[in-house]
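Only one chain is shown below, in structure tokens, and it's the form predicted on its own.
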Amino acid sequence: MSPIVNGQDNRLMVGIDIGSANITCAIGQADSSINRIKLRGISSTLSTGIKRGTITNRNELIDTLEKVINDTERMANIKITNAFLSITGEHIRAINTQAAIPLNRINGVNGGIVERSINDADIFQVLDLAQAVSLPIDRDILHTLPQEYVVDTLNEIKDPLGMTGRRLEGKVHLVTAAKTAMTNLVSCIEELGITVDGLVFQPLAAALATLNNDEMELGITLVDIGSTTTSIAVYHEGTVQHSATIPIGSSSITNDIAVMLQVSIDEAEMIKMKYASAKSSMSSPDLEINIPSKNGGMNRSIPEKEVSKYVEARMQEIFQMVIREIARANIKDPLTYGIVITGGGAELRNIVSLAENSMGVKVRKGKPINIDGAQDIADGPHHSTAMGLLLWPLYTTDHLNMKMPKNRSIKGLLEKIRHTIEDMF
């Protein structure tokens, strides 16, 4: 990964993961020179009015919003007047696109043909018609991230610039998103008088700030487990080959809990954090989990290892889900540095083991690198989202967020890219 370079050696970066159990904010200073960020603030709130990446009560996500941004400031003792924002949810989806164009030669003296460098426009323009899918009318890009470039037959082409040939190719991975979540969204950071200076899909965010370049080369997945959606990024020679989101998470075996023990959504969280274990061989048969009785009922117990087959039977639905959407892939060797898990879901005792068991790999916690000052504050897996939204603006290839090149309007393409449909079709 190539930082892009903005000019300024040390701006500020806010990051605002919003998920439907915690909202977290984050600001940090960027160092260009050496391309890390330093902490400067974060705080976290448990999340209201949003689900599944949905918005289900805009005043009471905005007052969230509010609370834990101000709880941000005060610790930096910083103004947020921008941020990037974090999105999930059942409506991204993400596909695998190409385009091609011919490169113009120029004449040569005596007729001759003299072929001329791939410069900036032409990389601009391959890109430009990869992102030119048809797509539904609700629906918009979200991400348009570059793959590989193909230079007449010559392929695995990182960056063509400054080479010569007759045909440039662009292979990019693209992820779209209800354009409906994505404008409620950004309106309810709008209305506490924030610019939003981008969305980014949550595991690829989660991804910047805890996969290195060897591992994003020689093949690894990151997967995001969160409370009612787990996102997977699957990296392969560099670059993403395929995302995608699956509609369950975490809360899941909360619900499961809560059910099963008949208690409250609360008691079966507290008991699934501080009791339950991902992988029941390893809970013990004799501990009993007091629960409280109600309504002047008995009191009652339940061994833990009884509490976490149910835990460990749900969570092997979520791994096995995961293992399918790795195979869509359709890549050779893409687990060569295995899983990578992060979000809230992570922090569930043992989960490694059983990950590793379930799915054959080698699994690790994912955390938060390239961030100075997050240590004990914010290196835990649930903290990867909000320090990789700090990194992106530093090292992210998308597509949407390159630099024009000078002889285009940057207006021009504001609007093609968001009138794709109608200008192609």
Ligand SMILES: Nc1ncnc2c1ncn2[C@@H]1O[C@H](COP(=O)(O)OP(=O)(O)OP(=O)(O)O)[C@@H](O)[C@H]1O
Second form
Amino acid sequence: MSPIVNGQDNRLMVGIDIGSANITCAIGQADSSINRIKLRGISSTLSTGIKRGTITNRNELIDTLEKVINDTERMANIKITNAFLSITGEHIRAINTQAAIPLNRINGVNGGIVERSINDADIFQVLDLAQAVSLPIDRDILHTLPQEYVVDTLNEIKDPLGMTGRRLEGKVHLVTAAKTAMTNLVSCIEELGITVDGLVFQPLAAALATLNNDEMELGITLVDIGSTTTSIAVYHEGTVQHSATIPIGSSSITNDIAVMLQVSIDEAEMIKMKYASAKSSMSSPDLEINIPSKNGGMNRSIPEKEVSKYVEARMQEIFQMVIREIARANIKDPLTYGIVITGGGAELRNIVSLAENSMGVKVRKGKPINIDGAQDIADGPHHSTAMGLLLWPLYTTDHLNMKMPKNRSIKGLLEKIRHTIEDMF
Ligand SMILES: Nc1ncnc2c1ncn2[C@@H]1O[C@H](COP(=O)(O)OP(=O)(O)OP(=O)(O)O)[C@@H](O)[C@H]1O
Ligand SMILES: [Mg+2]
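What does the same protein look like in the form predicted in complex with this ligand, given that the last one was the form predicted on its own?
Entire complex below, previous chain first.
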């Protein structure tokens, strides 16, 4: 079978989630008749050469990427030429900004003043102004996500196209990142002959794969618990209100277990996966974990409850930081749907119960639900970001990537995006 040429025309989507613990590459194909994306291939491998979103060994990372990309290409029988990448790290910062433009009125037939309606160029201009913040030279914009528009005194407008008024204001969620982190990540993929179509902040991709429309509308926080980072995205009224990264993830639990029990990281990881419970009160009081002896010493056994105490303490710390971040979103109404936890760290036993107790809101585990075929081979919470990357180009309006065509209005483009978002769920 000859390889299919990639690109937006035949609507093949490729996402590469570059995490500290796992790297996942996925290929999806859009089915325009039902407006869904079907998974064509996916492959994951243990990550090397990257920690907390920072490249620690470029050559190792490129080798791992090459392997995972080749595996995915083989599975889907498709040659990858373009891809969207995930990005995370402490260097990522997000703020909400706004800008306004006057809407010049035009003369009517009798010389009277008539108000003209808002066109695509006005919307484009106001978003452009909203993202024109002064940034330090080592930072750049990662996303410019429209939140709402205000026409004169009317607010909470999602699409002002065609409305009339004197003043148009646009509010956006602006995500910025360190230039070096972005360019280095892109260059690793480009070295493999693949064009990077865009970088996507991890929790925003994970949210697309796991949340539904009602949740985004009435309020929810997506918490992606990775290995070295926990990243969050707060949604309300259908748009991102706040996003952030916390530099602690599930590997901190592994490290705690290794230190407390004096075992290797690999042994600690195995103990975490097999025995640890996020709530020590829910772990078995009688079960003892056998720890093989080292250097001829005695075999030891530790009660499961004891191990879970360390785990619970670390998870509580992470959840407290999550609550602090959600408070920064400054949303007056309570978030109706509470919190969705996803990412590999969400696999921890009894994590939902602990999260509900310590954060005092409704919590559910988020799995990729918005990609057809993912339920069979990519249904784990650690697949959420890769699945979300496949949805990103079709379902997100990122002004940063929109260029005003010279002789064409962007109406068609906006129209397309609006419809696909409406039809998505
Ligand atoms: N069953 C399980 N119980 C507890 N923890 C688990 C389980 N399965 C996976 N994990 C943890 O999930 C983490 C990996 O999750 P994930 O693949 O989402 O991380 P990542 O995306 O590579 O990391 P990051 O986003 O921080 O760069 C590891 O720390 C792993 O120990
Ligand atoms: Mg991750």
